[in-house]
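To begin, one chain is listed below as structure tokens, in the form predicted alone.
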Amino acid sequence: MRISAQDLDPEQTYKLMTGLVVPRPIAWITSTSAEGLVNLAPFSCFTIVSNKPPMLGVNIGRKAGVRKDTALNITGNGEFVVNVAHEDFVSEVHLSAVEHPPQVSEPALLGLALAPSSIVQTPRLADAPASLECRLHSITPYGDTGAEFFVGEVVAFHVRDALIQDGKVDSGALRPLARLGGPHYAGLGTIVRQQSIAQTPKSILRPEER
């Protein structure tokens, strides 16, 4: 099947994308309102911009032309908080994508327990095994919807003791939670290890990678 690009209307795009950019990772947002309140909302066009200095990157749409309480949030005290839902989470990840007003708090309705942060005032969730502090960058708009590429530093990170080996992430024991298309989501699955590429026979690598 093809299909033209131009034949499709946003909506019809954005399904077709998700379902094909799979798995994508969430990072699931907390941040604070002008009044303290804090929103907790998931967004799946995550990734990592750096590593020196650690930044990371988020696409926010709007809704009907107007940005998100997250978008509005972020703009406002230029700070936020990523933090990383396991596999047990769906379902509080799910509902926390439900449009409330802004004067609902996420955390509070789904009874997620929070906990302070150790540089921005934005607070962390308490029971995610990993969270990153993290402090706007530049905000970058693309297309014509109004979708905005948030940057941020990542200024401190909270990660569980036991995921943490040799100074790696073990990503089976985090048992990240990835979105797939519509209202589906997935575990890791299968992990196959391969050899490094220091480990690799040079025969098989190009110029530059011996």
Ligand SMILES: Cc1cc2nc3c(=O)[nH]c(=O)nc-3n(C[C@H](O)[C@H](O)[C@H](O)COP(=O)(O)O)c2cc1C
Given for the second form:
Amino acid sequence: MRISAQDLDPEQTYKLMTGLVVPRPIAWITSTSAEGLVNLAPFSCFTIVSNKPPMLGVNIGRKAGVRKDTALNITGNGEFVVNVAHEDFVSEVHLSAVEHPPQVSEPALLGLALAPSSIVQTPRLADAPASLECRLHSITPYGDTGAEFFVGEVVAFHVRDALIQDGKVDSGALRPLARLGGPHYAGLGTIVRQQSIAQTPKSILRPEER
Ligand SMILES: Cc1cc2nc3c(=O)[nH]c(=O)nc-3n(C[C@H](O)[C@H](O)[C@H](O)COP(=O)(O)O)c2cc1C
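Given the form predicted alone above, what does the protein look like in the form predicted together with the named molecule?
To see the whole picture, the full complex is given below, headed by that same chain.
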């Protein structure tokens, strides 16, 4: 089937793209409102942007043309925390996307404990396997629906001791939750190890790659 991009409306495009660009990691973001309330919401349009300094990017859309609470909060105080969503929290992750008025704190509503961050004022989720404290670096608008790509510089990493050795994270033990299309989620499934690229024998490479 060939689908012409220009024949699709934004909703159809969203469904197609979020069904095809899978699995997506979930940034479970805590942010703080001007009134000091901690907001929590999941965002799967999420990726690494740089490693020196460490930077992450999250695409935040609008609701009926209005910035979501997370976007408003980050714009207001220039900080947020990306918590890694663990497989065991699938229902809490899903429910934290329910739209609430800004005076509702999702962690309190869902019974999720908070822990202080070390540099930013916004707390992290105490039971997340890892949390990344971020300071806002830039906001770049894309497209016609008001979506904005928020880039944050990571100023501190929190990783459970058992998950990291020699600076390497045990992804299997991390058990991150991934988003698929619609209300579908997945775990990591089978992890397959390959030889590191640096150790790959040159004989299997094409002549121009040797
Ligand atoms: C798993 C999951 C991933 C999501 N990813 C995104 C995303 O990348 N960008 C976005 O704008 N909304 C995303 N949403 C929707 C937001 O979480 C939802 O609009 C939420 O109400 C925003 O909360 P806030 O107004 O408190 O910021 C996602 C929802 C779920 C369940």
